[in-house]
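So this first bit is one chain, no partners, the form predicted alone, shown in structure tokens.
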Amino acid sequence: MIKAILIFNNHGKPRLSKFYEHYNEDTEQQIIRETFHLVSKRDENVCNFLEGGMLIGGSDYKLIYRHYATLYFVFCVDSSESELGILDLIQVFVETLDKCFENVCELDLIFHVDKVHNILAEMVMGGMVLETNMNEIITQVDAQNKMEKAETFIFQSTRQDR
């Protein structure tokens, strides 16, 4: 099961954090800092799997990450998850973001956080992987965007009629 999904930049600033277990806010911030320190100090040419930090569960959990340009994508998982499967999920997530935002960058994650969370919700819910097919994910996100535009149009039309 996936315990947490974290995205942070090269300076440790969180750009997305999704926890599938309840922690208080201070603990979540400590987990983010600890995870950043564990992942950022590793060389680029080493394995992308490591034991979780003490706050996230220690050796019972694994941190699986990828570093793209200025962003770290980190999934904290338990022993039931496949490391290679999670690396593939990270790749699908990044490629989906890339298609939705046309060359995704850190600013897209900052200014479109709701859309990023919607994409993530199409892929993972409650710590369980739902969908790994990028085309299916994009189809669902596009359908959601069309519904939002239709709602906005209806809302604006009713305001103008008053």
The other form holds:
Amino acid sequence: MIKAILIFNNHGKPRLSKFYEHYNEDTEQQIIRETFHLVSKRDENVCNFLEGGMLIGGSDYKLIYRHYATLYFVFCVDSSESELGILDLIQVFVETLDKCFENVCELDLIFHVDKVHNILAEMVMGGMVLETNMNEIITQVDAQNKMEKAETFIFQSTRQDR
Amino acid sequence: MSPSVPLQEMIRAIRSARTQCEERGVIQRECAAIRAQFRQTDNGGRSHNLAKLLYVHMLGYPAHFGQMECVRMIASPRYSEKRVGYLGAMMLLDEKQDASLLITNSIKNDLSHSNQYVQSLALCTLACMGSAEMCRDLAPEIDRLLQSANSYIKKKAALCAVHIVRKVQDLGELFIPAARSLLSEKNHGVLHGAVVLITELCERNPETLKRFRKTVPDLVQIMKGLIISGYSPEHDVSGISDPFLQVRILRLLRILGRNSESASDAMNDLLAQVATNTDSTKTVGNAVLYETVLTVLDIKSESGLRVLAVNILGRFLLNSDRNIRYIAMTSLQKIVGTDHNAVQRHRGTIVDCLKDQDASVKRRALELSLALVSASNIRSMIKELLLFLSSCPPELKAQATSGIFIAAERYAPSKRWHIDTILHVLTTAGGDVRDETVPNLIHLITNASELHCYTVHKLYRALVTDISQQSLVQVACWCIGEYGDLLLKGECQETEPVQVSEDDVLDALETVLQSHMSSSTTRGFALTATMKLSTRITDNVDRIRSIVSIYGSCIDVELQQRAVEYNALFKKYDHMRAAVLERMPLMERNSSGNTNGEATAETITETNSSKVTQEDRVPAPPPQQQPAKQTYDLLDLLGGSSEPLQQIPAAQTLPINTSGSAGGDLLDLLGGLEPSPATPAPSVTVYEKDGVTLTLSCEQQSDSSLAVTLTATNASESDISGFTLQAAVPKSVQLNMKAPSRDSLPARGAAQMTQLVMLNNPNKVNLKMRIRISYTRQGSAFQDMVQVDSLPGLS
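Form predicted alone done, so how does the form predicted in complex with the partner chain look?
Now the complete complex, all chains and molecules, led by this one.
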């Protein structure tokens, strides 16, 4: 099971934080800080698996991370997930973001947090991997966005009618 | 206008804040505005406000006032509001909040909505934060959705079912038929969800596992389809067709095939095929191979297949990609118990990984190396591990030292090697060893009597070089104290002789005493060692006397106490000094669970013969000899009465201070030395006064628990009322007094009162009890106390 998905930049500012188990707000921030500390110390050519975070829950959990330019994508998983599989999942996630946002960069993630959450909700649900096919995910996300746009349009046009 | 423009404006405002203080100000203003807007009734921009709130929450500011708004938004008919509402529910609500119950009804309605996206929102939220009650309510809905025609909904419902099963295990039964039928789907997403669901059901319930064994052929079929089928662009990741699904199916096969011959047979061909055909140049290929290897090693596969699997792991170990090496070591760790020899073949590579720069790889290599240590390779492995210890990252030091100690203890080829190894560890990483190491090492040294000379020379040299490692210094001081005469003799077969004069030794001990780096325990050791040397050296006794008297006014209470007592030993009891400070006899080791939960010294129980000889030479020492600071828990409890503990030779109390707290030790000493009463009579009268008689009888219930029955009778002429008993026992014993049968005793023994007391004595200390009796007779209150020193009927 995936316990948490975190995205933060090279200075430790969180860009996305999704927890699949409940912690109170202070603990969540502490986890983000601690993860940043552990991950930022790593060299470029060491392996992508980290153990030893105390807060997020003890010995069964490890951090699997990937560093892309200015962002760290960190998945905190337990032993029931395949480590190499999660590495690939991070890759699929980033590629999907790239397709949805056209050459995604950190600013896109900053200003469209809700969209990133929606994309993530199509991939991971309740801590489990839901869908890994990029095209399928993008189709669903596009359909949902269209629905939302249609609603706003109707709402706005009714307002103008008054 | 997209709904997130106001959100973007706020984000821009937050980002333009240059200091943390400014940012807080901006956020506070925004939150106030949001709160005001929430209080207003329906307006068009509700979703913007909640989105803003969620952003603020991510940055770490409190956002709990948005919870009710989430509930309202979820109930709204508009999709955009529902979406943000559900997102807010997932981030802000959890089962402990009351607001989460309110959304159960909305979720129920949305699960039957006509729009699949609304249904999916509800499913997603339920899977993320559904509480047990919500799961119970909505499980039938989920089951219905599992059978719907829409594959998008089916796959989400499958994962939602997994969450439900995790929360409420009994509901698993409900989903079994649906799960079974899902296996015949073509859609990979649904298949994936179905496999996860079946995995979860099988892991939770062995009955279900047996039922699903029949699906093994279907699963094998699906896998074959995935491997053999041609290139399918939608599921392809670097040339492998849907590796995620392959990995999941392999994992399920592993669970189904464990402990089952028939299921394992059905899988053998498939696993061989996957193992040989998968392309291992990319990470995905390795992921599938890795899972295959784990499955092969876990089920009852044929031996050829197992050999293949271990070879694949060996190849992984030599891979240049660190990730793969890490993975390989993780899986070798899992099989080192069962296929020990196969893993031994790769020992060289694993030991090389200890020198890798990567901390994660080092950690794995350390664990695996410790598991691979055996009697045949102990010397070379420990050499490598000691090398590792000198350059090891600090978080792994504790693990490494305890691992080395355990391995050395199990397989040490000779005592001298053992002692050398421990000394080496103490000099390199003395700060990270556990507390038990010091007494363990002392015990080891005492028992290796032929090596005393060698050990004390080595330790002296180590002490002179470096006094910063506390454990090493403590052991060194103790040894010098005990075997100082051997040190001064200068000759030793096993090492080069070194001329050590008495002054040098005393200098060394004084340096330890005065150094800032020494902890108070270490100082205690050093002072005791100095004292012991007074009988072993000849010329500098005056120097020792002066050192000891200096510390008589030390600020540290423990040191002061010791110094004062040693002074007394010099002045008034000089005739006993030699006997008191003579060499310690061989110790037997007790398990270290005996000391009131503190991880301190093992208790020292004397063998009978040495006890007798000690007692002969040391006639009952007067009470001043006993270090009063060592609180005998027993005496403390029983009101501090100074019973002279004549049986204890004071000699043992002085050198036993292996660490500061020794209260528990002493108690166990008491227990060890006093003979247990062998009275056959089960009940004994413990109190008799003014016609009130109290008798006590015991019955041993189990190894550590005892049932004591107190019986009281009144033989006098007047009635007694309000009769109560209170009892006190030594600190480590647990007491449970049951209700008395009555609280009044009529005259002339017309009726008696009984009370049951349950005692639990896990540390097996000697049981004493002090009982306070209080009652009222003829209007006046009466109280008395009696002490029971030995409980009858104890075996």
